[in-house]
Amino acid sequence: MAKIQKTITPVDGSVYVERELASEAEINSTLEKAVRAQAEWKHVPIEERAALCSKAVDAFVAKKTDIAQELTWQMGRPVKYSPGEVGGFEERSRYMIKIAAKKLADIQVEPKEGFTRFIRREPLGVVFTVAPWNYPYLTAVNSVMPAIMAGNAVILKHSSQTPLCAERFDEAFKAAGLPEGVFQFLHLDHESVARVIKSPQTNFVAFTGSVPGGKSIEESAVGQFIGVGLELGGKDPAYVRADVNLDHAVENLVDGAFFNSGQSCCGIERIYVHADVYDKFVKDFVDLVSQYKLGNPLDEETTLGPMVRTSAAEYVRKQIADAIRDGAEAKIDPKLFPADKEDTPYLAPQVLLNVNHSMSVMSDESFGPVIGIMKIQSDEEAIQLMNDSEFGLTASIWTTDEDEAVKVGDRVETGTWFMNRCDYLDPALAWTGVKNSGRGCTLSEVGYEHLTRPKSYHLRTSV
């Protein structure tokens, strides 16, 4: 009998998609196809993938409201920004299938009296893109597009919270006419993720999710001398420093930290402010967070909707509850949110102040909406304590002082480093994190590298 896998939407608790998990006679057929889907695939001109994936991204954009209205069913983002994820899937899209035939062209070398040399990208075959529920357009764009463009194949697993995702992206490539077998999907549990990665049929994984996720990751692939890339978690950092335009800073980091309830890799979950400019900052923020509405993400008012399940929400409640133990001064009564019910995904913005790195708010991820805020003295701190963490995912800095932002940057750990921005992926920058935020790239033209491997060829022309 086939395992069914069933998707409860936090928006009220109830069975949203109910959806079959792929058997291993399915799996099996899947990478069969994709195997010999790709042996073609690869010899299709860079020219006609690029026409026929600007066809599927049309398709897409096509299905806007549609799937911005299923995409706050499954995971909770108010529909009023929903829409934006597929803004981000049109932008990353287009980006990156831009500039792919001037990246995937023959590398040329010096030239050399008798000799033909030059170094071509080869696709690696078989991508295997695992993807989350947090963002599941624009987490899973990250690697199908460029990989089908550098003439793999790839199979999509996506997060059991979202799998209509992974059915729409499968969608609008048949309305493009991509080659069958070229993009699937598979609905799969741990195990059968685990026997994919472990088959010789697949050449490179491609993982967004959590650390122990990433762990698990790279123990199927030990042995089978592939490719892994890892996008993980993140604790990442803002430094608004004295000299900042506050009230930029407030509104940008304010969206930052509770944008998606946030459950954002790559979110603010810690801020440190110079003291001359601290109180200020903390009022001015404390004042627009509490001005969020939250509430039933169905509804166009609502700026703050629940969270992605009520486990995760108490995780963050418990976290909170711990800081304020220890010390913390929660700026935020609960009360103002009336939608805040405890064993509910429905959670209460919350600004701590008073806090150390050695409270749990501080130092492990929390992927919710609460922020700790801290008052610093000087750069040196700032950098000190934005490497305090066991993520480098990006960071930020604000300020008007270029210069120094550079500075500051050249010594902050991290993947991405801001200046008078946070929480946003440029598609023509290389999107990759140190540290336990995982390794590997994904967009740019550095992504390219990670989804081809060089083949040199050596002709000598004068026998």
Ligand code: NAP
The other form holds:
Amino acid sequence: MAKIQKTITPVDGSVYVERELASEAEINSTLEKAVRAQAEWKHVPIEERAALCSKAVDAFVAKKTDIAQELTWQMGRPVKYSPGEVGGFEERSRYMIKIAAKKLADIQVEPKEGFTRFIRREPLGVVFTVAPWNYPYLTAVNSVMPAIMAGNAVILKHSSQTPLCAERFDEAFKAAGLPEGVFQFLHLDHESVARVIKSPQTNFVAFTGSVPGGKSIEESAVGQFIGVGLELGGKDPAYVRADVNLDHAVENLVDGAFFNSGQSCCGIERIYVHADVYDKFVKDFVDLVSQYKLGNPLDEETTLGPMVRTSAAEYVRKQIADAIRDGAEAKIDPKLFPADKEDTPYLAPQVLLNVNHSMSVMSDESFGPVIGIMKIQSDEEAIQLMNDSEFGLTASIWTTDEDEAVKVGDRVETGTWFMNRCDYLDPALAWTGVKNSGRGCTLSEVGYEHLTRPKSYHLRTSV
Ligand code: NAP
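Taking the form predicted alone as the starting point, write out the structure of the form predicted in complex with the ligand.
Everything in the complex follows now, all chains and molecules, and the chain you saw is the first one.
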């Protein structure tokens, strides 16, 4: 009998979607179909691939309203903000489609008499994308669209929290007329994810998710000699320098910490503020956080939705309680947020002072609406604290001195270094992490490197 996967919505705790998990026979036939489709697809000229992928983006964008509502039901982001996911999907897709022809062209080497030599970029074959729920389209699109553009076939396994997202991708590609089998999805449990990775028909795994999830994926890939892209967690710091534009920093850092209820891989999780501006920064920050409206994400006025599930909210409640027990000062009175309720995913935002790195809230990924703020005295101290983490996804500096920003950035262990900006992915830049934040890269020209393999042509022409 088929296993059923149930998705509980954080909106009201009801079952929102039920889907049958794929059987072994379905997995096998999906893989076979992908291999067959890819053998043809890799010969389709890039301009034609681009036209089909662009049509798929058009078809996706046309469904924006439905997609946004459904997203809110599946993972709880306020409906006021969920259409932004479609905008980001479009921006990244169009950029990766636009640069494909240049990036996938043969690499010419210097001329050598009597020889023709070049390096061709071959597609890998079948790319298996495993995606998380927190930005369900934005994470998946980073590998799905460029993999297809590069001549691969893609199989997408989406989070059990956001299974409809896989179906929306499929709908868009079908509407565009993409040849059958070039894109497919499967609803899978973890055991079956491992089976797909271990299949000789799978040539690359693009995983986005937690550190434990990433470890399991790597374990499944051992001995397969295939590439594994890992986009994992973060504990992203911000450093507010004394020469900051304070209003800009407060507004952006509040948003960076609390957007999506803090459930962003590159959300701000710790802030180091120079002593000269600390008091004013904290006051303005707390004032702004107090203005959030926590509630049902389907209400237009809600600006802070529930967390994805009760267990995630309980984890953050405990981090906050443990920090307070160890001396932290909580600046937000949860009573200001009547929707906050124990044993539900509805959690008030919290700002903690008097924190230090021995506290879980300053060292483990919170992935929730809480932030710790520390007072610091110098660039040196900020750099030391920013680097004191097992993660390294993004980090930011808030300053009016660009030269100093670059100097400090050169010493920070991070995949992306921002100045006066945070919690953002620029499709023109490499999306990557260091330390436990992962390995590999998506987006930008570099993103294509991981979805193709080089093949050298070495032809002696004078014999
Ligand atoms: P997750 O629990 O690791 O799940 C991610 C995906 O992997 C889901 O599709 C999940 O399937 C699957 N999965 C998890 N464990 C697995 C296992 N042992 N074997 C096979 N498949 C497995 O992560 P999440 O809670 O969805 O996402 C939040 C995490 O992702 C955070 O740590 C966040 O920082 C990180 N993230 C990173 C980036 C980035 O770009 N670096 C972007 C977004 C999110 P099921 O849903 O069926 O369990």
